[in-house]
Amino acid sequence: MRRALLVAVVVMLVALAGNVQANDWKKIRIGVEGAYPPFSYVEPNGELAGFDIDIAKALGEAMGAEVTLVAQDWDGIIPALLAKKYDAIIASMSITEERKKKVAFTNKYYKTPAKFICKKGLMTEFSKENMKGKVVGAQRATIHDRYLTDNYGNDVEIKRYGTQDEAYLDLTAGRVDMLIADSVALSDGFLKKPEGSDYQFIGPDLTDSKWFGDGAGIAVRKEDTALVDKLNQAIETIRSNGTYKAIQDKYFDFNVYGE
């Protein structure tokens, strides 16, 4: 009797595993950050908003899927995906070789360069020599953090932050001299605001794929290959039917998709 019961349980577990494997992705939980304007932020009423948020909703509609957004701090955003807290990450995550070791990526859904910003007059010309001794901030565990560490770690003091907003606060308070981040996030999230009026971009656009990857993609667990395919198809759909451009034009006055 016990043997028969054990066999029945095994059969049931196999069947359940088959059902999981055959997920039709009509319901998708998407991890977002909510602290990276204009891509992702929280409105005064508590609602999530931003380019990433609108893209997530549009992709769900294109897939005929019900989307649930799950806010997650950046530091734990990949571990939470692997722990199945959600099924995909749409959080301006650059597609890099290092991250590919842990997760699968869709094709890019936008690509913009990174930049440094500093107070006007801090330096007349950008150079590694002029960077020496400066305190430079970056969001922790990002491509910008890695680039800064690899290229300027011996020349500057690096301060790392949990969110980009924390970095902006320290910049205006004078606790850091410079910041590095995505150029659009810096422009729309800080430079175009009153508190950013005394600050400027400094130095070149930073695009080297060794550090900055191949654009921002959607991260998915490696075993969920069908979801990657569906999301790639959905990206193509919203690009071709005008939805992507409508979302882009809501936030930006230029092409964020890149070449």
Given for the second form:
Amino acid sequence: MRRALLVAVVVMLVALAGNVQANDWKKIRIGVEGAYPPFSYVEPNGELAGFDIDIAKALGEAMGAEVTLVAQDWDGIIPALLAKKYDAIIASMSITEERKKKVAFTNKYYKTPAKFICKKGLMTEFSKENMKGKVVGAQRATIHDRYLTDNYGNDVEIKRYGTQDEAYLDLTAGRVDMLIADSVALSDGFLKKPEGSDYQFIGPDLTDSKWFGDGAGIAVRKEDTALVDKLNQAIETIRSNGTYKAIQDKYFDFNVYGE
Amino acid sequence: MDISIILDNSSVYLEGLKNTILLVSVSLFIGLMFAVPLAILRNSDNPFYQMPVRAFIYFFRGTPLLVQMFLVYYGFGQFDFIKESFLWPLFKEAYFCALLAFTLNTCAYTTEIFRGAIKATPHGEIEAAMASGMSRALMLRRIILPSAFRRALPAYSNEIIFMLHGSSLASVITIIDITGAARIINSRYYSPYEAFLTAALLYMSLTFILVFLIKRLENRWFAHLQPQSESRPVIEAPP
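I would like to compare: after the form predicted alone, may I see the structure of the form predicted together with its partner chain?
Below: every chain and molecule of the assembly, starting with the one above.
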């Protein structure tokens, strides 16, 4: 009896040690945001949904891994990855030099330009001159926040929000004059909805890679290079087997991957 | 640990410090001004005076400060009749919304603190005041309130410190207070440790200053309870 117990303990220890040594990424936890429609939002029944979410699930399937989604507020999303609360971030995160100092990125899984929106008739022509003294909102810790701070910091009053949804609330309440964000998020998440009918895009597509990076990628911890390779392969797989296209067509009527 | 991040951005923290101090001191001051008369009304036997105050306290102590702030900031912004009224220029400002929510919240707690302090006035003091022919107003001013303030001070000093710490919620509605500054720095450099440690140190310094000031006030107000230096027994060591 005692012997059987000893054997059982040894077997368990060996199994545990083996588990720690070789992480073959059969189970992967993915951090997502959940407040960035149409890429990531919470359904009325409480479940996460959106383009990012579907991509996360599809990638898990392509890797043969079991995916657990973890919802995390945006401004803590990189610190929580580094603190190992999850293993990868799929949250429309743009690949930028700043972020590369802290995390490793896969290749892009989509790329769309950034844009400003404002109330119809706020200004006849888009220019820095016309924007002087306006209140402009952006989501905190995004590339858009960064771009706004660097380029318009001295001319406009900047309001920073924890989520894009809060920024929309303040735009309709009239507390901010303009918002800057991803063009697709703005159009599908706000302009096409009834509350966004009085608002419009203004100014050019913003794509300068100094601020807007090389599209949205998946962030992982720098030491997990094997996971980067696996995810890159999985992106290839869903691109070629039609899964990506199916997900894209569910949300958009154009090519969201970019050229 | 990279202190240069903090030093390079000290102006952001300075602005945050200014906003925190302003928000907290103004809301505490206005809250206190309203709390004293409300506490007197709350102790009244007339239900017509007493019930509205009770309802006010019940609501603001019964709900979290964050929810109250969301109600004022996002909630009121939803109604067109508020957006079209003359009050909107005020409610449009995040600063005003935070100030309003903080003031009402601290006012409710402070009222309750003073209510207890007034209620606990020793009966002998009131009897003596009545016996010497004081009017109700004079009795309130000379006897009841001064003695109630003394009793309320320890509890109220807690409320001051809670309010300071509660004010960190202002950062949720776009205000750059100390916490808001830390969140900006954190998001720019992805260095939560440096950013929030600085905020923690700033809050701690403010708390120390407050505790020191309250201690001085206590020494003054409770001077009559201190042992007199002349009458302190001197024990001499045996030769």
